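The data below hold one chain only, encoded as structure tokens and taken in the form predicted alone.
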Amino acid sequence: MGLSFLIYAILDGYDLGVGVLLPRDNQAQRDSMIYSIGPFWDANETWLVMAIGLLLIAFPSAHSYILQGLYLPTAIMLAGLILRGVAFDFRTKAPSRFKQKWDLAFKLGSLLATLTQGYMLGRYVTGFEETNAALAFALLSAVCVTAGYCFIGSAWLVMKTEGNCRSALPAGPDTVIC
């Protein structure tokens, strides 16, 4: 369960960090950030479903403790991972001057699931005290965890895109030009 959770954070993490760090001023540049995600992002979430299937079979109780505590962050953070999934298939069939509005939505959607991630592990880590510094924690803990996952999306971008990220011409299967 910790291994899909870890697994979940690494591979979903560059496509949310992505998501995040996607530029509101420059089409080209949003293009071409979400072609080097594209293949892959669609998967990632599995890894999350799976682990929290498995916390519901090997640990009922404290699946029953844990979604109890943290419902509402739970309820915020699918709808961000629905938005960015619609945004993420509309932001192609739509007509180019909603383009933008497409990917504001998946740059919305990417920063809630992020945020509310982080969350969720303050308040866990803290054991859902409802103190002002357990908090505080969390929510220290929402902008660490955003940071992190925008530092993997850094890193993804590095190594999936050349140059300075001004054009979308795709290179190759597995490198974008910038």
Given for the second form:
Amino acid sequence: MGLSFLIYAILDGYDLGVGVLLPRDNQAQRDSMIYSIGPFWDANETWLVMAIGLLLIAFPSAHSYILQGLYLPTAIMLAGLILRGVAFDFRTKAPSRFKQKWDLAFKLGSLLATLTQGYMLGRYVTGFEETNAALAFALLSAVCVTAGYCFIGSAWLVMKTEGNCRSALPAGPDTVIC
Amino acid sequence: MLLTAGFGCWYFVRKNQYPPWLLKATIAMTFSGWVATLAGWYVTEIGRQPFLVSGVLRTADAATQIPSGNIALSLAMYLSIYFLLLVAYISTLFVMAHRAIRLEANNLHVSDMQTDPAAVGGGMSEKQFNLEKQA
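Which structure goes with the form predicted together with its partner chain, now that we have seen the form predicted alone?
Every component of the complex follows; first up is the chain already shown.
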């Protein structure tokens, strides 16, 4: 189970990171970025399903305790993942004037998923404490997990792309995110 | 649903064409499969009450202890997402159908799109794109 969570964080981490890094003003770059993760992102997310399934089967009481404590963030993460998966298919099939909106939905879905995953990690690490310090730690963890995913996402893009898309990357995640 | 499908097949074999009224009837039947699935699901869910697993687990024992406000919030979120997606799905279906009509009117074929590298991976071919600009 730990192995599937690790593999999930690395594999889906890079395609979530690529989603968060999508530029808002450059259609060609968005196309090549999304095409670069096209064949992989779906399989990568399957590791999450396997990890949660293993958690349920191997540690049922931990499963119920953890997912009850993290009910809302999990629901929000699922909403983000739904947005992402749907935007991926609709962006090429909808009228081209809506394509940018779907790309934005892809970016927002990715961002929601990375932030909630980081937040859940933070809550889990502090043992679901309800103190302000624990909540602040969870928020910090949300930002840091997003930054980490952006980092492996950019590493993936350096490996897979060339030209403008690649040279635009060293600008760093902080300038590209907004 | 089965009657419409069977009658449509029979009509096509006999007359080798689809008249407009039959096509309209087929459009009206779009969600019949969905309705049938949901109806079957309702029957199983309601039919086995008060058990969640017949004879083993009662629904009352399996209910969550999470505050009901949270459940309502997530339910509202899922409902609104699915409503938006349903609207997007239906409008995109019509857009794709109209696109196919335009392709036919211009004597283009699906194979023209498939040979185009931009079309691989679900991308939009240049011809298709130009057609959209014309429209």
